[in-house]
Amino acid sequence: MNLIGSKTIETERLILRSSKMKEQKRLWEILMIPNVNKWYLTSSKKYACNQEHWTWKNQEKFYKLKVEQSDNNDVFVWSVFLKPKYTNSGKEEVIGQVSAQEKGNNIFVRDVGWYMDPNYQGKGYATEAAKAMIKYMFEKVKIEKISSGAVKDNIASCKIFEKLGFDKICEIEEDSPYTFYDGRLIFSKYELTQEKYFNNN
C-alpha cells in the first residue's frame, strides 16, 4: 500500500485538492443545508438541539485541525472544485468533498464519502468526483476493497455506488446515532474489491 496522501486529481470539469482552510467555511456553509446534512451523517446525538455547536465560531477549529492534517500522507479527502467554464459565476467554485477514510483496523480497507452542492446536484459532479477518487484509491494508493454504504433513502449516492461497480452486499436496519436522523434506518451496505475494479477498468 502507498501512503501517498491527497494529490491533486483533474478531471473533465473537476479539481480535487486536499483540504485548504480558504474553502472550509464554503463547505461548512454547504454542509447545513438540510437537503445536505440530512444524508451526509456527521456527527453524534449529543449535538442534535445544540445550535451554537453548528455555528461557524464552533465549528472553525474543527476545519483548522482538519486542514492542519490534510497533508499526511495517511490522510485521503479531497474538495471538490468546479472549473470556471462549469460554474454559475464563471470563477472556480468549491462544491463539495469526497473522502475515503480508514474502515476499521484494516488500513488496506476503506469507507468512502462525499457531499455535493445543491446547485450542482443531478449533473454528475459527484459520480465524477467519486470515480476519480476511487481510481486513485485503486491505482495509486493500491488499497484492497472499499466497504461503505448510504442510507437506503439516499437514492442518488445509492445510484452512485450502482454506477460505479458496486456489489449491494445487504441492507441493515438500526438506530440512527447521527445528528441530523431520529429513529431507525436502513442502510444499504456496498463493496468494490481491487479485483472486481481492475477486472471492470
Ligand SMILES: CC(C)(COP(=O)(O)OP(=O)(O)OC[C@H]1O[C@@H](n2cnc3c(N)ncnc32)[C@H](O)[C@@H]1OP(=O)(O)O)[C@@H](O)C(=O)NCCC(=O)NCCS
Second form
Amino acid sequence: MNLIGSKTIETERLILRSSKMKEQKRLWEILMIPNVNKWYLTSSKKYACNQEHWTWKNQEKFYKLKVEQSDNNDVFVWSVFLKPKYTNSGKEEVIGQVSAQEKGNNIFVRDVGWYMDPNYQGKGYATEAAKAMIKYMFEKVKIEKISSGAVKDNIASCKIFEKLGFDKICEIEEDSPYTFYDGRLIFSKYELTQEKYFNNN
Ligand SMILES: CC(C)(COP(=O)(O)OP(=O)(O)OC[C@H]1O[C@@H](n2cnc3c(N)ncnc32)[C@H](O)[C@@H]1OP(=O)(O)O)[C@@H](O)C(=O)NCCC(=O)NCCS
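Taking the form predicted on its own as the starting point, write out the structure of the form predicted together with the ligand.
Below, the chain from earlier opens the complete complex, with every other chain and molecule after it.
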C-alpha cells in the first residue's frame, strides 16, 4: 500500500483537494443541514441537543485540528470543489466532501463516505467524486478492499455504490449510530474488492 495522502484529483467538473481552513466554514454549514447530517454525522450523541456545541464559534477548533492533519500521508479526505463554469456564482465553490477512512485496524480495507450541498445534489457530482476517489484508492494507494454501507432508505447513496460496481453483501438492522437520528435502521452493506475493481475498469 502506498501511503501518499489526499493528493489533488481533477475530474471533468470537479477538483478534489485535501482539506484547507478556507472552505471549512462552508462545509460546516452544509453539514448542519438536517437532510445532510441525518444519515451521515456520527459525532458523540451526547451533544445532539446542545445547540451551543454546533455553532461555528465552537466547531472551528475541531475543524482546525482536522486541517492540521489533512496533508498527513495516511489521511484520505477530500474537499470537493465545483469548477467555476458549473456553479451558480460563476466562481469555484466547495460543494461537499468525500473520504476513504480506515476500517477497523486493517489499513488495506477502507470505509468510504460522501456528502454534498443540497443546492448541487442530483447532478451526478457525488458519483463523479466517488468514482475518482475510488480509482485513486485502488490504482494509486493500492488498497485491497472497500467495505462500506448506507441506510437502505438512503436511495441516492445506495445508488452510488451500485453504479460504481460494489457488491451488496447483506442488509442488517442496527441501532442508529447517527448523532441526530435515533432508533433502529436497516443498513445495506456494500463491498468492492481490488480484484472486482480491476476486472470492471
Ligand atoms: C448521498 C449524496 C452524497 C448524493 O449526492 P448527489 O450529488 O445528489 O448524488 P448523484 O447526483 O451522483 O446521484 C446518485 C444517484 O442517486 C440519485 N438521487 C440523487 N438524489 C436522490 C434523491 N433525493 N432521491 C432518490 N434518488 C436520488 C440520482 O438520480 C443518481 O442515480 P441515477 O444515476 O440512477 O440517476 C447526497 O444525497 C447527500 O449528501 N446526502 C446526505 C449525506 C449522506 O447521506 N451521505 C452518505 C451516507 S452513507
